[in-house]
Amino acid sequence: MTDFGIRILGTGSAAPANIMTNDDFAHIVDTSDEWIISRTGIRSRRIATEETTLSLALDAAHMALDNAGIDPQRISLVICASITAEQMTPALSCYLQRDLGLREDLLAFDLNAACSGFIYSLITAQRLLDPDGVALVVGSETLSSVTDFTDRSTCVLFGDGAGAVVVERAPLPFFWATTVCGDDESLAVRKYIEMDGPAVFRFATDALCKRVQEVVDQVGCSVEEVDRFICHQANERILANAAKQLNVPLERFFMNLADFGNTSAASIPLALDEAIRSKQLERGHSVVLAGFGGGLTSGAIYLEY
């Protein structure tokens, strides 16, 4: 913890125009609407077919720099999270900055930390933020173009979309946990998403939980006061088994999975704009953020906002 946090100024988020819903999976693998959604709380996703990683990270850019209601050239620092970006380089981050029309003397990159990725970007912009600056975070996801849409276990989960944030140095609370635990077996992406789907349910239960109570102690306050959860929109279920074990009830989980499926990266900022836009988080309300993914990272972050 220092001594000044960060302020929300702004949201945005995206998705693609096209839904695929589990019926449309049942005419392509062997599974059903039923199957998907008792096992993971999904019942559609968006797949791009037109739209890209970065089409998704700018519109959704746009919208966050839109509400935030402040002039472009503000922003100091753009990092994008992805693990889906359409080449090595330039970074999305980079082209983010070109087709914004954002100054050049900025400072932009792009961060790989999966499904946590966007709770490490926002860490590293509140630790990089100078007193006068404005960060924009953004996470972009298109899952389609690394899923295997022949392995019934791994592509009903993922769907493809972005979210965005303009924030500000604040002094506001700011409090975060993050573990990585250097294991390459359990979640992969290598031609495709591999994925060990009961090892990976225990080690996200167990972190999400872990990291959640580790920032509410630096906080010195109990999690039964924090106002929202906005976490990694995984699997309801290992949302609703985090909840039973620290026993708050499941309604200050956040969750649009059902519509969006897992979007990695793009899952935490997309849920937080809809949460906000819906009036589910309103300012003055404490909220964690919470993710776990690949590598295995996890982390948490407590603001308010």
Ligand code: UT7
Contents of the next structure:
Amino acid sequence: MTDFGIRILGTGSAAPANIMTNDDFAHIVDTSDEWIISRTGIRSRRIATEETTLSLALDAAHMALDNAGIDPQRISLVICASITAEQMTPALSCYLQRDLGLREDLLAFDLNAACSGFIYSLITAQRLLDPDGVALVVGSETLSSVTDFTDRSTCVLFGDGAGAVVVERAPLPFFWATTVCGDDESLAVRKYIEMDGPAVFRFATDALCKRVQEVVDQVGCSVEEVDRFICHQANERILANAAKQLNVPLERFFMNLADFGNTSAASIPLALDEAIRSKQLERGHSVVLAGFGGGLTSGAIYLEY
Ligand code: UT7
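For comparison with the form predicted alone, please write out the form predicted together with ligand UT7.
Okay, now the whole complex, with that chain kicking things off.
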């Protein structure tokens, strides 16, 4: 807890035009629409054809800046969470500075915490923001570039997309909790995504419940008092199990994984933008953002929208 938090000024998101349905996968691997929906809740995902991690990040950032309605020259910090940048360097955030015409005297860097990347980035932004500063925080991925489309146990899960937020420092509540345990067996991306699904499932449900409980304990409220939960969109059953264990109605967990699948660091800002645009998250709502993934990393943030 600090004596200041962040105000979300604007959000944006972007996704490739190309939609790949579960039936499309049934033509390339031994799977079915029924298996994928019942085990994950995913119906389709966007797969990049022309788009890149950078172009998606730029589109989402443009939208977030437009929605924030601020002078882009006020941006003093750019953080981009991703595990699928097209190149090691320059960082995506450097291209964002250039292509959005942002000022040069800013701090711009990429952050890798896998599917917890956006949570780690937003915490980092809150901690680094100057009193008058404004941060652009982006999560962008083209997971299709690291997906083995012959492996049915992973290829049906992932998709491409981006989300962005523009935030400023503000006297609002901001509480966070994170973990990392250095596990490289359950989930890793070497050439392709390799995952022990059931092990990650158990970790994810447990981590989600623990991080949510840790942040509401810091706030001094109960989980039932939180208006919305916007979590990493990996699997509907993980979110349903967590809602049950936390004893909150599943309706408070915003979900768009049916249409986008798991987009790693992009999934939380992509869901956040959609929750705001569909008015499922409104000004004054308390919200817990929570993520989990490779590393194994996990994290949650309590804030007020
Ligand atoms: O973003 C990072 C976080 N990642 C996650 O949160 C993912 C967490 N894990 C999961 O969401 C689930 O473990 C999966 C969706 C990946 C898998 O679901 P599951 O219920 O844990 O299935 P399983 O891995 O135990 O596999 C059950 C069966 C196996 O067949 P046998 O051995 O029982 O004959 C698999 O070979 O389902 C089979 N299977 C499939 N069948 C049809 C695995 N993938 C598929 C598939 N279509 N796509």
